[in-house]
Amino acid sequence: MKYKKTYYIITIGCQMNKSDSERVAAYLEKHGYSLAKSETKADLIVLTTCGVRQAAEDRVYGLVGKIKKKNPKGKLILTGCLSEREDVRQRLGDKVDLWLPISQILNFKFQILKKARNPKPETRNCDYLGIKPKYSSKFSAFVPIGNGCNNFCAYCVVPYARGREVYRSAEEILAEVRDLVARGYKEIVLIAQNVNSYKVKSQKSKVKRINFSRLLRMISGISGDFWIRFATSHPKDMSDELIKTIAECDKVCKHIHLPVQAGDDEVLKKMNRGYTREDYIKLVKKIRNSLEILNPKSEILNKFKIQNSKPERFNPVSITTDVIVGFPGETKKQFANTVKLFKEVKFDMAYIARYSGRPGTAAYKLKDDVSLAEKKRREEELIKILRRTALENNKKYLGKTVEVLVVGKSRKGEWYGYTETNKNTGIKIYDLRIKNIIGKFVKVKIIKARDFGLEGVYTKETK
C-alpha cells in the first residue's frame, strides 16, 4: 500500500489567519496529503502566523523549537503575517523549511522543500482565495472579500505583512456564498483587513463599480436562511451609505466591529487614524439611531411620532471594539480622554491590547515610555467600565426573545451559541425530545444577563 503524505496546520491569530489555514488545507489535500492527528506525526508542518502583537510573534518562536523537537523529520513551512519578515527569518534560521508568503501558496511545489528555497511571485495579492477552501465548520464560514491594507496606522503591520489592498470579484464572493448556502450554511462572515473599503470594477452588473455596501445588498439577496456578518470596519469608511443598507438588509447582523483604539485625538493624530474623537462618537450616535429605528422606544420614532410597523420587533445594536494602550507617549490625561470615551460610547465588548512595537512600522521608531505596569494597570481600568457598560447593555435583553445560532454543547451538557449582535447565550432546553440543534436558528427567552453573555431557554427551532 503506498503511503500518503500527512500535513498538519496551527493557526495564530485573526479570523483571515483562519481563513487561510482552509484555504492551505484544501489546497494540500488537493495534492494528495490528508490530515494528520498531531504536529507530531505529520510530514508537513504548516504554522500560519501573526505578527500584530508581540506576544503572537514570542508564540511562534516557542512552537517552531518545539515541533522541531518533537518532529525533526518533519517539513516545517512558515506562513503568514511572519513569513517575510527578514529579521524572524535570521532568528529562526534553518529551523523552517520553506517561508511562504500566503499569497504565494499557488506557487507551491512540494520538491521546493528539497531546495530550501522560496517560489517566486507570479500571483495577484488576493487571487490565492479562489482555491476553494475545506471548511472547518458546517454551519458557518469565513468569506474573505479581500486582502491587504492601505492605512498604514502607525503601531500595525499590517500593510507590510499582506500589502496592499486588492479585492476579490463579486461574482467570485456572490459564487462562493451562494455554494455555502446550497450547502446549508447559516452564518456568512465577510472578511478583510478593512472590508468596508471593498471596491471593484463591474464585471456583470450595470453598476460600473460596487462597494461594499453593494456587495452587501447582493449577498443579502441570495435566497436561504443565513445570516450575514463581517469585519472589520475603519470607522472613516463607515459611510451613511453601508449604514443605510446594514438598517435596510434584514439579513445582515446588527453587529458594527468598529475599532477606535483610543480617546484622545492627539493620541489618534499620532497613530495616523484619519477620526477625531468627536466623529468616532458621532457615528456610533448615527449607527444606533439607524439600526435600532424600529424599535418602540427608539427617540427617533417618538420624536417625529412615526407608528412602527413591526412593534413587538426587539431590535438592539451592539458596539465593540478595539484599543491600545499605553501608545508611545501616551499620558495619564490622555489616557483619561479614553477613559471618558468608553464612559460615553457603552461599548457591548472591547478588546485591549496593551502596545507593543512591531519593527518596519512609524511607531517603532517612537520611545515606548509608558511601563509594563503601567500599561496593565490602564487595561484594568478599561475592563472594568467595560464590564459595567456590558452588563447594562446586556440587562436590555432581559425577557425578550431571540433567535440563536447554536454552535455547540459544553462538557457539562448545555447548549450554547450566540445571537444577531453577537451575544454568547447559554440555552436551557427543558424539552427532553431535543437532541441536536447544533447549526439551527432557535428561538430563545433570555432570562439572566451577565456582563459577558446571556442565559435562555430553549422555545422553538427557526430554521
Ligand code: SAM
Given for the second form:
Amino acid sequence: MKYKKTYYIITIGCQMNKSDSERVAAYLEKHGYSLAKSETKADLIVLTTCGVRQAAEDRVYGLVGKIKKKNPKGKLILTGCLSEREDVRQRLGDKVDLWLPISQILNFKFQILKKARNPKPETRNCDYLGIKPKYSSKFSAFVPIGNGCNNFCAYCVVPYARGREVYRSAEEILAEVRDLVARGYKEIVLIAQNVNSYKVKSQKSKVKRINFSRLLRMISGISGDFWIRFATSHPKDMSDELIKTIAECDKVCKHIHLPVQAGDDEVLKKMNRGYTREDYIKLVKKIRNSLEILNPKSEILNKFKIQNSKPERFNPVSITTDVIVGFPGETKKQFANTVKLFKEVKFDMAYIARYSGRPGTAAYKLKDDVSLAEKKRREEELIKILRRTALENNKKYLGKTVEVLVVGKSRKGEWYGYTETNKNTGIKIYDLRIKNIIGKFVKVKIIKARDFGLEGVYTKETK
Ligand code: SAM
Ligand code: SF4
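Since the one above is the form predicted alone, can you give the form predicted together with ligand SAM too?
Everything in the complex follows now, all chains and molecules, and the chain you saw is the first one.
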C-alpha cells in the first residue's frame, strides 16, 4: 500500500484562526495528506498563530521548540498572525520550514516543500476563503465573510497581520450557507474582524450594493431551521438599518458582541476607536429597546414602523464585550469610568484583556506604564461587576422556556448547549427514551440561573 503523507494542525487564537485551520485541513487533504493522530507522528505540522497579545505569542515560541524536539523530521509550517513578522522570523529562524501567510495558501505547492520564505502573493487577501473547509462540527459552522481590518486601533496588530479589509462576494457566502443548511447544519456563525463593515458590489444580485444588513436578510431568506450568529460588530458601524434587520429576522440570534475596549473618552480617543462612552451607552439602549423589549416607544420600531407583533414573548438580547485594562497612561480615574460603564451597561459576558504592547502598532511607542499588578487588580474589579450583572440578567430566564442548541454531554452524563443569546445551559432530561440530541434544537424550562450559565429541564425537541 502506498504511504500517505500525514498532517496535524495546532490552532491558537480567535474564531477566524479556527476557521482558517479548517481551510488548511481541507486543502492538505485535497493534496493527498491525511490527518495524523498527533503532532509527533505527522509529516507536516501546521501552527496557526495568534499575535494579538504577548502571551499568545510566547505560547508559539514554546510550542515550536516542543514540536521540533518531539518530531525533528516533521516539516513545520507557520501561518496566522505571526507569519509575516520579521522579528519573529529571525527569532525562530530555521526551526520553521515554511512561513505561510494564510492568504497565500493557494500558491503553496505541497510537492516541493522548500524553504520558500516569501511566496509571492498572487491572490486577494480573501480568495483562500473560497476553499471548501473541513468543518470541525457537524451542526455549527464558522463562515468567514471577509478578512483584514481598516480601523487601526492604536493597540491592535490585526491590520498589519491580516492586511486591509476585503470581503467575499455575497453569492459565494450564500452558496456556502445553502450547502451547510442542506446538510442539516443548525448554526451559521458569520465571522470577520468587523462583520458590520461588510460591503460589496454585486453584478448578479438585483441590489447592486450589499452591506451587512442586506447580507443578513439574504441569508435569512434561505429556507430551513437554523440560527445565524455573527461576530464581531464594531460599535461605530452598528447602523439603525442593521438593528432593524436583527429585530425583524427570526433566524438572527439576539446576541450582539460589541467590544467597548474602554469606558473613558480620552482613552477611547487614544485608542482610535471612533466613538465616545456616551455613543456606546446610547447604542446599547437602542439595541435593547428594539430587540429585547419590542418597546412601543422604541425609536427604531417607530422610525421603521415595525409592528410590535410579539408583546407577550420573552425576548431577551445579550450584549457581550471586549475590554482592555491598563492601556498606556490609563489613570485610576479613567479606569473608574470603565467601572461605571460596566455597572450601567450590565454586560452578559466580557472578555477582559490586560494591555500588551504589540510591535508596529501606534500604542507600542507609548510607555506601558500600568504595572502588571494594577492591570490584574483592574481585571478583577471588572470581573466582580460582570458576575453581578450577568447573574442579574440570567435571573430573568427563571421559569421561562427557551430554545437551546444541544452541543454535548458531560462526563457526568448531563446534556448541555446554549441559547440563541449564547447562555451556556445544562439540560436535565427525565425522559429515558431520549437518546441522542446533539446538534438538535430543544425546548428547555429554566430552573436555575448562575452568573455564567443556566440550568433547565428538557421539555421537547423542536426541529
Ligand atoms: N475587531 C474587534 C474590535 O473591534 O474590537 C476585536 C478584534 S481583536 C483581534 C480581539 C480583542 O483582543 C480585542 O477586542 C481586544 O480587546 C484584544 N486586544 C487586541 N489588541 C490587544 C493588545 N495589544 N493588548 C491587549 N488586548 C488586545
Ligand atoms: Fe483590531 Fe480595531 Fe480592527 Fe478590531 S477594529 S481588529 S481592535 S484594529
